[in-house]
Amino acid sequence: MTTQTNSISKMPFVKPTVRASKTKKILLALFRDRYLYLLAIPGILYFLIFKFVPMWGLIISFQNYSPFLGILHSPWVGFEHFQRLFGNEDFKIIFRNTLAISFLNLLLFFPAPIVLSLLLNEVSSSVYKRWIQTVIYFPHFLSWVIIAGITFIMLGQADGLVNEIIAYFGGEKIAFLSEPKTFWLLLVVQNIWRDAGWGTVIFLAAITSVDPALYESARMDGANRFRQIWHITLPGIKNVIIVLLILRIGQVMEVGFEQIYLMSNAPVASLADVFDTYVYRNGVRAGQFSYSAAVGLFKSVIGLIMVLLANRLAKMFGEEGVY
């Protein structure tokens, strides 16, 4: 009894008037920024409904899930599905293909919006600049079905436009779509054409935040346009580049399903099999929901580890990182 009395006596005492004052400040702050909070509600609901609530379903990766029994009554199997995934002969192939495509996207696709933004920033005519932006934004709104169709029309071996031009000048037609050596590169080029322009939105916004006085000082010191880009623009948007790079590294296991599924064919089948297509073929289509969930959980864990490592490296080099 004495001990309980002493512990209660040691608790910090908050006067009711002070607590009421803090509550009033919080309510006033909420009322003052009420429109901002209203704008945030759709985003919060999106993450709650489509990101946090589905995490509950990851439980089935440790079960033999049956739609008739439900999550609560399906039998538990522990790490059986993960052991099956790691012991599968296809695991090394799909892991290699996924990493290779992600690495090429990181190497070639990620810098493309940065270069485009720097070039657009150098365009002095606002009309011409807006026209270019409209043209490079447009492919982002096309579905992968349309983009795959355009690719077939342009690069088809039998009657593709490029091969028709090659044949017209006496050359031999090339099997662009079924050539294993260039299949991964073809996927990256499609990504660049579709999303590089859209990716410039963030970098152009970041460039506008660079102090114009720095450019004026550089010009007075005799710096040409290239040196202004190198010493002012790029350092000015460095933090944005690093944050987006870290987030991109976190998606190392996400190479997309539609694009690869539509572009795959028999000659490149061994190079087109990635985790997403593997899950669709062996998990969803075969009704093995628990196995699909196990593969998805494995991808998420790898992505989380990559984000943590990349953020740690950024901190070691003195950058801000994502948190």
Contents of the next structure:
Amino acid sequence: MTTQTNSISKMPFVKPTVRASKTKKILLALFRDRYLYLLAIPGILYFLIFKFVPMWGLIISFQNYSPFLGILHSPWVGFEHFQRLFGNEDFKIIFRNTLAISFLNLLLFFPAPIVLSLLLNEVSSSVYKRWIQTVIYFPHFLSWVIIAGITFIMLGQADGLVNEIIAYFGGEKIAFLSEPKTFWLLLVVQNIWRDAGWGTVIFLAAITSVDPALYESARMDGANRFRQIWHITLPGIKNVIIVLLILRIGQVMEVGFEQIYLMSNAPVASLADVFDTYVYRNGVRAGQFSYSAAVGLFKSVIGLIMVLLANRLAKMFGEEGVY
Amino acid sequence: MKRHVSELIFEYANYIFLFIIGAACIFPLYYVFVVSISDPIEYLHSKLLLFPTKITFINYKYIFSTPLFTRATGVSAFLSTVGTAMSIIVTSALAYALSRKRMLARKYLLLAIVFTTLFNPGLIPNYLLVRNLGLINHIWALIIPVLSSGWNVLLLKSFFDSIPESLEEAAIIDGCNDIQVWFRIVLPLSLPALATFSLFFAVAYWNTFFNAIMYINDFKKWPLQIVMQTLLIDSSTQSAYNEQIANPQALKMAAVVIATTPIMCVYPFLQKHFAKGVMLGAVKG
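Having seen the form predicted alone, I'd like the form predicted together with the partner chain now, please.
All chains and molecules follow, beginning with the one already shown.
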């Protein structure tokens, strides 16, 4: 019996019916789950149009795109825009600014939530802890416009509160907002104010998973609070720290557009120009679409490489990785 | 005994340090609030107001009397409500479909969505797309291009993964189709997750700034954040306000309070859930 069916299925004329039943199966499955696909369609359309069409639109980086001719008819120019970018003095400046702001954030902003979480974890009163958490999470939800506005109100040279206090004590008013020497630092301080508290959420959660028995035995051995933090809590959250650090490195090309756009002013303009602001100014404002798209593509490709490298690194450290 | 003392010192120092941090986070907002309800004359005499002595709402009255501001508040309220509803529906529907193993080509769709989180084509192609779709100067340009994101779909999908299929089967036997299962069973069961996502979406829509700068030139369709920018930061437009009111600084502060109030209102609800929501994200990074 089995040999018979085998020999039948080997016969050439049976094959088409097998294939037909496969497409039929797919059609049947499509029909059976038609409502499920109906649910998925708006989302799929959204991703197709707003996430994948722009990827296709990157073709204009290799063209002299003209809105009247469209992507299909605009003339090709190869790598001309990239050559123009790399030969440009602007490129050095925006690359330097982007990297400098990123690394300054890495150096000063990144450790802040870790230190805060360690200190919060040492608070024995849960009511006090909750109050502090509620307060330090809040700035994360404010828009950059509000944060920039508050910065102006607090640090403005003419009538900012800090300068009023300095003047009250007979000091000289300081131009915090337009001082090139400290502009990057100002950005980092804003970041810390906005997100250091919010960043503790993840570290505090990691700390709760540290085995309490470890603390008890450390205390038996005579370890004080600092030694407990150093030898138990920190190693306990080491993995989370490494993964977040690596992710952060992967995001090195991303420096907040809104923040920089809002905080930049004439005296600090050459320090505030980063990839995103450069692309916005040359592309959306000045209409150099192809050149700006090429600049954006360069940034995105570097970003993609950094994320993939970072993920690799995370896996090398024995972590799950992100993707 | 000595160790005990050092522990106490640490404890108190820690309490004080954290208090300072907390105060640094909230004091600027407190100060802004106090000035906004204080007498403008008093503020002009001394900028170091720490408590309101003569409470007045003159700044608020003035702000609400300008059509630009009230209209922009309306635009932002529209974005936060309609946008959030649309985002939640589209995101959760796709996430639910992707969480069902019987969906065809599910793996490829998931892979494609993961890819969108890795590679961002950048500003210009997005801008040209919105322009070619004829959405420039249209309020939908602030909703439709940001309806969903790969991260949100993947997060909600992993949440829906944990809902047992047997529940769904039971509903189907009772005569539900997939849309009814999604709407009547899956969504009610995931209300905490949906609440978290909604609040995050709502805050993001309320804070919409950059897309509005790119896509909206007509000041009648400006959302609140753009009006806030012209009021707080862009000095070229400030003279218009200066002429009409004695104290533009206090006016700015009242505007900040108004723009912050809705966030203050949703914050308690948000806070209850977001640790969980963030941890949901932490699973994947």
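For clarity, a rigid core is taken as the largest C-alpha set superposing within 1.5 Å between two forms. Residue numbers count along the first chain shown, from 1. Just so we're clear, the structure is a prediction, and the values are computed from it rather than from any experiment.
A movement of the C-alpha atom of Y291 reaching 2 angstroms or beyond is seen between the two forms when the two forms are aligned on their rigid core. Remark: with the core as the superposition reference, the CA shift of Y280 between the two forms stays below 2 Å.
With the core superposed, Y261 shows a C-alpha displacement below 2 Å between the two forms.
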